[in-house]
Amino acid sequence: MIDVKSLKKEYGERTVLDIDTLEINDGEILAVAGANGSGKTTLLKILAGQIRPTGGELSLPGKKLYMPQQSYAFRGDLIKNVTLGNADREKAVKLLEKLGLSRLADKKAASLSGGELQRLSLCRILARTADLLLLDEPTSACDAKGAELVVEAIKEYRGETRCTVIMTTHSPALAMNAADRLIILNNGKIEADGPPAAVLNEPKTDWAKSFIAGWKI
């Protein structure tokens, strides 16, 4: 279980994250939503060990993998990109097929579109094993079909590894289709928390109602 207590991140006098308590069960897929600047990426980076919190306590699984929002590629073809670091080639080939990239496997990664590059980055992550998967906006550059492939791949990976998945998103569809649970951040605080359908259809605060009303579903 992931256990977060009194977690804060401050930059000068500005508090960007202020979470009293957050527990995430093993094997859970959690979606984190909120407006720009609400603290989503900051939370993910703290959990990934990319930045240090100002205060608080964290209890985390051992092996973590983090996929930043900005996708990137290394020199070479797609297979080389996925197998860097001695990942299994057979697994890489299967992932490229699963994420709709097999026809491009021998192409240079630099030639990919934004959505293709994002799916390649996900392939690189899913070719490895982790206890905690941290994905920052994993479908932001994808079209509808690409997003569907991403959802299927994430759910299958969770099913195979039983890892915990935390992903930030601006997509209600991703939260509904992939996540077991959805939290919405408002100025660094948890405003809503529960099953995605309940959070989206039965908001409990005026702010949550307003935010969800403006969230395209």
The other form holds:
Amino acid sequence: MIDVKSLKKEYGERTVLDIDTLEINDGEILAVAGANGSGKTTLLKILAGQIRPTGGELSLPGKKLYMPQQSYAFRGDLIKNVTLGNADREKAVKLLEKLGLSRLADKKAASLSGGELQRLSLCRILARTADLLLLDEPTSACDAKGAELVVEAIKEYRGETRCTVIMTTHSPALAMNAADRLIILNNGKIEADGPPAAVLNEPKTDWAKSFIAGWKI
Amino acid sequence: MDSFRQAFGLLFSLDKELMQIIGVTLRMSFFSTSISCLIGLPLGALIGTKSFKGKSFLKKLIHTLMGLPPVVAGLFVYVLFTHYGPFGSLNLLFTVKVMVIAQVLLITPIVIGLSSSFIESTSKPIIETARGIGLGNGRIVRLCLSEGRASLVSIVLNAFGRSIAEVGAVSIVGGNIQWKTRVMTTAIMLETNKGKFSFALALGIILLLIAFIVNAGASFIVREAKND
Ligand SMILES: Nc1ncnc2c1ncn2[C@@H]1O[C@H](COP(=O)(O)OP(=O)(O)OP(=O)(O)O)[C@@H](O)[C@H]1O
Ligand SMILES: [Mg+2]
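Output block for the form predicted together with the partner chain, input the form predicted alone:
Expanding to the full complex; the earlier chain stays at the top.
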């Protein structure tokens, strides 16, 4: 289980993340939503160990994988990008196929479109094993079909490895289709928490009501 | 036109003094560039990747030093190495060694400045992505180097260009001594002062030629690197 207690991140005077408690069950897919600047990336980076929190307690599984919000194309073709640091080649081929990239497998990663590159970046993650996946807006650059492939791949990976998945998103559809649970951040604080359908259809606070009203359009 | 003919005439006649001047120039630039990069690249990488107290002050200082006028660097080193200076006993003044020292002082901040901003902008996403899939530090450093080959080569070229074209510092600490510390730039100065413009121009053309060959070689390396 992942356990977060009084987690804080401050930049100077400004508190960008302030979470009292957050417990995430093993094998859960958690979606994190919230406006730009609400602290989603900050939360993920702290869990990934990329930045240090100002304070708080974390209990996390040992092996985690983190996919940044900005996808990066390394030198070389798609296969090389996925197997980077010696991941399994056969697995890479299968994943590229699963994410609709196999016809591009021997092309340079730098030549990919935004949505293609994002799916490549997910392949690089899914070619490895971990107890926790941290995905920062994994479908933000994808079209509907691409997003569907991403959701399927994530669910299948979770099914096989029983890992926990935390992903941020601006897409209600992704939260509904992929997540077991949805939290919404407002200025670094958790304002809503529950099964995606419940959070979206029966918002509990006025703030959540107006956020979701704006979100669904 | 006359200068062009003279330049190639000089080059192909393998004029002894000219060859010696080119030799000193290349030797000086090679050592200035290598030492500046050996010091500057790791420091630049450190500053670019770590966050620490006083970092923004340090960056301002480096940016100021990047614009250090060569004559000031020359003067500073001259004072250090003059007979009565703290390093006077080393007897290095008016040697190629002290010219290299002055140039290292001049060029290292440039290498640090360029490489730290390169690391900050270009390497950040690489580090983030590579660390995200659990790669180790050594592996990440190698990735940054290979991904940033083109920028690295251009930093080294920048350092080399600065060194080979520099005249203020080397003339002060080197003294432009014939057969000893005379380099292309100080020779050009001298010939210009003597009024031998076409000869000076010929030397200038040769200097450009050397710079061009070095740059062409480097861009060849970069192109090779891009192909894999
Ligand atoms: N290094 C930093 N220094 C100062 N402020 C920062 C820094 N990094 C992030 N912030 C601030 O923290 C806040 C939260 O940023 P974060 O990236 O977590 O937002 P986000 O929810 O991921 O937004 P988006 O939807 O745009 O991706 C932002 O207002 C941002 O300006
Ligand atoms: Mg973000």
